[in-house]
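Heads up, the chain below is alone and in the form predicted on its own; it's given as structure tokens.
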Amino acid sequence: MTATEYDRLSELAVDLGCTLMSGGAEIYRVEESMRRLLNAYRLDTAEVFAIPSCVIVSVTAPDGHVVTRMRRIPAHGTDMELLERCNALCRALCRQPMPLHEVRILLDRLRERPQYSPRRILVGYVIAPAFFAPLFGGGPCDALGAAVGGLVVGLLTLYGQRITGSNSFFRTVVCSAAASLSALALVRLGIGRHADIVTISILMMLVPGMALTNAMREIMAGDTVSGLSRIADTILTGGAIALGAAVGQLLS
């Protein structure tokens, strides 16, 4: 391999580990799909790294030259098919190596696929926050309310970017009031009879539950710096929850 074939395999797995990572792939699924990537290609002191903002690859060429690679990941949800896309993408190319040429258009492929239509989007909105009203004891009004209210949610977080902002916390701080406004409103108007049972089932689909999950895991793993940083995402994000349900409860 020549040296510009180096910089491109680095490369390569760079964009690899970005696309898992954006997708909410845990650390080290992120890792190890880029170690096995450049392992494919006879890379094996190829030296890899991640966390939930950064990725960087450190590839020695036989002449000693070394290539690295860093690239910083802005803020990123979860995306199971992209995630299924990527290890799919990955398996075939340990099992068969392909020219670097056609992995690069492999690559772009995952990335210009489009995720879930906003329509199946909101269906979710939907049907979630209806199926968690019975598991806090409420009854089939209740989940109606719950439905409706998970869709002002949704509709909020698909079409409402000059409400909620950019900013992650202040977005779920402008939902979280609103899932608590609608409960309120919709109990009011009769759709749903318990209002601490509607407005708990619609915020359930703000709780970063995957990412807590990831966050204990990559802990116990020995990732301590990815799992703190996930830990405080959450932490934070529940207190936006909070204070977002609280503020739906005072203006009301």
Second form
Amino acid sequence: MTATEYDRLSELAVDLGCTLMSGGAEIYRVEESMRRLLNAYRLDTAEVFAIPSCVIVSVTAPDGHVVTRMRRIPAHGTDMELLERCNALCRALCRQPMPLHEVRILLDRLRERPQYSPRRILVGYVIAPAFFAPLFGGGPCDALGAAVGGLVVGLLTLYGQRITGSNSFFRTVVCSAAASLSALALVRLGIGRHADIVTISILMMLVPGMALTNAMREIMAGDTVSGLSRIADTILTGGAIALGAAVGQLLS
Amino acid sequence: MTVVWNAYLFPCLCAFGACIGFTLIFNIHGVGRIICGVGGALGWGVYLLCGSNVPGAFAAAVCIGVYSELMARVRGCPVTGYLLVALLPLVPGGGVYYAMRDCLAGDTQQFLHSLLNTFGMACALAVGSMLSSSLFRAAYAYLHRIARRPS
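Please give the other form, namely the form predicted in complex with its partner chain, since only the form predicted on its own has been shown so far.
Everything in the complex follows now, all chains and molecules, and the chain you saw is the first one.
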């Protein structure tokens, strides 16, 4: 392999890690995928490191030249389709390494995955709270209220960037306040009977279940730094939800 | 029959629907959606059968962990999505809300009670799912080795 190929390979590994992470993968999966990719191309001395916001790859060429790539990962949601496709690509590459320029094309093509349209995502935001209401002891009336409230939160999440800003803590406070206020308003209007149940059903859309489970998995897997940072994230989000819901509680 | 339907089957169906809703948000397609929904229903059913408390949540998380590892092996996909979506109905969103309400009402005793219950639920879910999926992986690797060993 030539020196430029080492450059390109480390770039590919960093891209793969970055894509996996923005799909919502755990740290051990990101690190192991990158390491296996590099090993598949006979780079046994490669070092990889990942935390939720950053990926680093360092490889040493036979002539002693060191190539290091680092990429900052922006805030991201969860995209399982991307994660599954990226994982499948990585497995295929480990089984049979391909020329680097082909890998680059395949990796770029991962972004053209099927995605739900914003309207379908809104449907998700409507039906999930509607089904949560009976789980918390609500009736059909509460389910209807929760569905409407879920629509409000979904609209805020998808289109309300201008109101909610880019800070995730503040965004959660605004969404949670909107959830509790809309629950109150709906109950006043007669859609929904128990304000508590309607509020909780809507708040389930904001609860950091994903982050919490991932955090514990990472701590158990030995990635303590990432686990702790995700736990801090979970506690902050939980606090933000409580803060936002308190707005509605104070008004009632 | 009506009792069983009201107490167990209907909540499980609701958990199924809620999980399907979440699969739209997390961009899960195809059979994966049904797998997530069934996982959520299974988890909620176990939680109800074990008495809707913290140990119940732990048992549910254990079942979800094994189920999603199994499904991930069957489909050759990462386990992450199945596990996380199936756990979502059990995540203590209500706990956070009630703790906040008791805090605002100035009822410290009740506040601590709800807060600790919330933390208990969260830890039970995380530890349960992690434990069962680690055990499953260890057992799977062991069985795999035995199956491959030339006799």
